[in-house]
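Okay, so here's just one chain, in structure tokens, the form predicted alone.
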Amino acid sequence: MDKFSLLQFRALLTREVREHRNLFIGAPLLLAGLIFIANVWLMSMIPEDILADAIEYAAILFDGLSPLEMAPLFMILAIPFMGVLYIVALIYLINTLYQDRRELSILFWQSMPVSNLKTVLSKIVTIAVVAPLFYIAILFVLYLVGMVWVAILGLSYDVQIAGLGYMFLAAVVSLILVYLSAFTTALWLMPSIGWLLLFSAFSKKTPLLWAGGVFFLSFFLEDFIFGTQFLANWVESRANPAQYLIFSFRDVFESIFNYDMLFGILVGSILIAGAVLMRRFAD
């Protein structure tokens, strides 16, 4: 790829996170703040005396430990996040060819010397790489404040709080698992992706229900015809978290290098590739 098409893509990039940026900004700022007014509002019922014991309780047990041992705990903290970033991937898939349609600015892009293809992977490497930065930066900010308002209030009680660092250190090393799994959930659930996307791409209206409403279709005519489940088993086994989620460094490779993802990326590419042939057909 010339340097040309690389600022083009870029561009592309651009152009989603500003139209959706309440989507991937807007959306974990939000979150970011109802969790950080209920930790405030939870600590101020707390007595000083007890207060003062949990934080050097914590210090102490964190004190010396390794960051990437520790880190997994601090994922569940991000649960919160990762739900958002689920909830958000599914407006933004279903309505972003659609919305391009119904706002003929596919018109203008069709116009320009840019693919069908570039668009099409810049929506989706849009949700699966660029989204789930904003929602670790985030993160990290509400750590970063967390910690340093912990710091003071034992500094204030003076309590022992040399371990903290060693706690925000395996926060840190958490991000990075985080943002690793959810790349290794896109790519888990190209399928999902692929589907979205080609419903988004012709869909005349409600886009949401024809992707749902063929999807279950599809289980009852299996089932009806040829008897089988074939489809809901493949379905329910790709639905298992354990698949995707990245809790050490060493499952990198096994989560993405195996023959369960390798087929799924398969048939979100056969998926991907009907959206990309949809969008040509402007309405």
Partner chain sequence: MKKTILKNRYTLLLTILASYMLALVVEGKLTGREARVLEFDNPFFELNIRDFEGFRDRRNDDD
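Having looked at the form predicted alone, could you now put up the form predicted together with the partner chain?
If you are looking for partners or other molecules, they are not here, because only the chain is given.
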């Protein structure tokens, strides 16, 4: 890939972020704000002596513990953000190519020296690599503000807070695991990404209804044409989050380079190729 292509691709990613900043920045910011306000309200309800004991207990509990080993514990705190990211990804993927046709911006982009393949790839990279970065950055700020606040409270109650440093390190390491999990989730769900993009590029109205309707219809069709249920089996066999979430750095290689993951990417590629070809029907 030459320098011009890289600049072109970067411009496409910038366009995606600017067009969907409410989904990628606004939604996690709102969630972080709500969580922060809820925490302030909860802390104000707890009596001071119990709060001081809790801070001291946490500091003693985490003091000297390896952040790498404690990191998976903090991944629980990221669940609301991951949930919002999944919903945002669904909304983004089902609307993105459909919106391009509806507002006729597809004609503008097709008149530019940008191929349909690059446009579709930019949307996949946006949801798999770029969007999780914003979520992680906002989570980091939330952790930082929370830690500073707890440290100030601890100092004001005159309790030992040295161990809170280890707690913060574990929280930061957990963010790397959350980001890796978001990336491997996108790879694992590549068939779903391809499916949503295909129907986003295909349908003239209500793309979500098309995507959902044909998804369930395909189960019946497979049973009717081939007399088998491999499609339903395949979907069911890939539905366990433990197959793609990463809880330790040792799991990264194994999670990405395994048969199920690579076959999923292959199947997803068929659907993504369909979405790229479908872009030629701009009406």
